[in-house]
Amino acid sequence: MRQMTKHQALTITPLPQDSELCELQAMLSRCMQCGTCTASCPNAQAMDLTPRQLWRLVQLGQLDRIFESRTFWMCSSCYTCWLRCPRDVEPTRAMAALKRLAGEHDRASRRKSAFYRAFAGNIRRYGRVQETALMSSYLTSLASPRRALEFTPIGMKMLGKGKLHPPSRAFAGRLELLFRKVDEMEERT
């Protein structure tokens, strides 16, 4: 994991005046930095940055640090961090808000929320990952031949073994609850 220097833990960007990135910030400035968050997360071996981490710069408005991360692309929302905080901060809903506001502010994580956007599409329209209509539409997204034909080597490869399969709808629909009600939360926040 990459640690912070001390320069860079002074370093402070200005936020833009958004209310969500307002409202995360208050959320956060409830965390006292004991890192169980961090100790909890199964995906924290992966993280650039701890949870912890970027908490701390959420609250001295680092965004540039934010953005370049990618902790929070790594979070499963598996809620383990949630149900163990001391002081009940909703890490979860944190990183989905960093999610959101990386799509809309810095233009290298709208390439990176592109892939999140088309798994989630795929999920819920076929109920399962259809790798060859996951590809398809994530490279439509991004409108770049050049990155269609970097991806050619291993759908080749994968080809090969028999590891790719035509779009089936068997399992359509089956998650449509679970989307249906992360809709119903999602706008209740």
Second form
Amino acid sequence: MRQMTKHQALTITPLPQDSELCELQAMLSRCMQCGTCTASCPNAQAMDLTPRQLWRLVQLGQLDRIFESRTFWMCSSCYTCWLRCPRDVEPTRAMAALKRLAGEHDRASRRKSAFYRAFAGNIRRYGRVQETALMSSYLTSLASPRRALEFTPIGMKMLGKGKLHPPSRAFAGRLELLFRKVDEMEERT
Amino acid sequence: MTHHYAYYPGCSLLESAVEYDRSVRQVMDVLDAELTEIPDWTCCGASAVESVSRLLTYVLPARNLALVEQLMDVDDILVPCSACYLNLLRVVEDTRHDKKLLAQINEALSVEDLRYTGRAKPRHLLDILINDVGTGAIAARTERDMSGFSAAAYYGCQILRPYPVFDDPRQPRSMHLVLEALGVKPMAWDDEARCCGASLMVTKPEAALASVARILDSASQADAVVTVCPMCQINLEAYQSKAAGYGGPRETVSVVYLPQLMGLAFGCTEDELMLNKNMSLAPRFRAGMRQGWATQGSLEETVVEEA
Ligand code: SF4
Ligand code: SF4
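For comparison with the form predicted alone, please write out the form predicted together with its partner chain.
Expanding to the full complex; the earlier chain stays at the top.
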């Protein structure tokens, strides 16, 4: 777990103009730093900063330190922290918002959001998720034959059970209009 | 009384979780509930889209709610997948107070001439079983003696968190009640609502495998872990050998969908419940399926025979 030094805590990064970030900060201003979220998180041991420390950095606006952290990428959206937070902070929502902000504003984070982007791309293309196509486009985007091989035994097992299919085109393109509209609306804000 | 529901299977029930789809339909049929698939439904965004776009997180599920409102004469939607259920429910919950969000959603949906008003109501399978069908009707359909069977009811994350609509997220009981109605004994354990890692299994497998190992280990005394979510099911059944390296049990832990177990108790066939699709059924479970669970003593011999 990384400790915050006095010096680091004083370096305040200017915020990019982003309404989503402002909303996030407004929500996290309610955080009283009790650490209940950290104590309830099933993935805390795999995080570098604890959730509580992350909220402090959001309050301070230290985006670069936040983007360096792997903490929000380790959130599995289990909502345990949300259930237990005494100040109604909704930390799970904050984790998702940080994944989006990092994916947009931080070049190094692009790769880490590859799976989520592959997923959205899969829906846009096929209308309904096509699992086999999704996994192959995600593993290709990782450009890591070793990571791809790690999934081979599972793939073989699923193949044996008849659980892998070539992508169905029955709903292909069905959501294209909606995706375009959402793109346009999001660019406006 | 016949109940009628709109049915939202969600993408995975057409793919890696066909046995969930099949067994839900089978069991609801036995229980006299009528399901009509939402015409032209599309993906709700699963648990991944929220990490990419806030607006899509609402618009994708809202499209399906709007289809129900516009094309169907029912409001209640049966949703078996926990992630789909949460996505659909989030639209209902968040637009109730946020009219700006509702307007944004409807602006997006207008490209398809669709409109969401707040009438459609997503209901999780467990909710419907407990509150509409009722444990009495479930008990009345049970034909097999399940008294020797012990089940680890596994709720996972998203059916009661963050919106506790039909049960207590701190101490969920709904699945326990269904199991008891079948004559099955729910095991007492601590990890019934602990996260299985969800899609971290794909992006950060080490973290998810540790969670899966812990859940399987604490459930290993039961005859089966019983799930109500395709994500939980695949994480708990497909990664067992990997989880063994993270402190998980060395022996196979059987993992089944709740309606599969219900179907077995109702006397449905293995084919009707697609039990051949399950990726982890221990020999003991297979033997029980054929000979019944009431006669515990003879099961051990069968296991030896099969091995
Ligand atoms: S539980 Fe809530 S108040 Fe406590 S540290 Fe976490 S977010 Fe802040
Ligand atoms: S929602 Fe994320 S941060 Fe909160 S407890 Fe679950 S994994 Fe941890």
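What you see is a predicted model; the values in this text were computed from it and never measured. Heads up, when I say rigid core I mean the largest set of C-alphas that superpose within 1.5 Å between the two forms. Numbering follows the first chain given and starts at 1.
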property	result
Post core alignment: G127 C-alpha displaced by 2 Å or more between these two forms	yes
Rigid-core frame, C-alpha of L159, shift of 2 angstroms or more between these two forms	yes
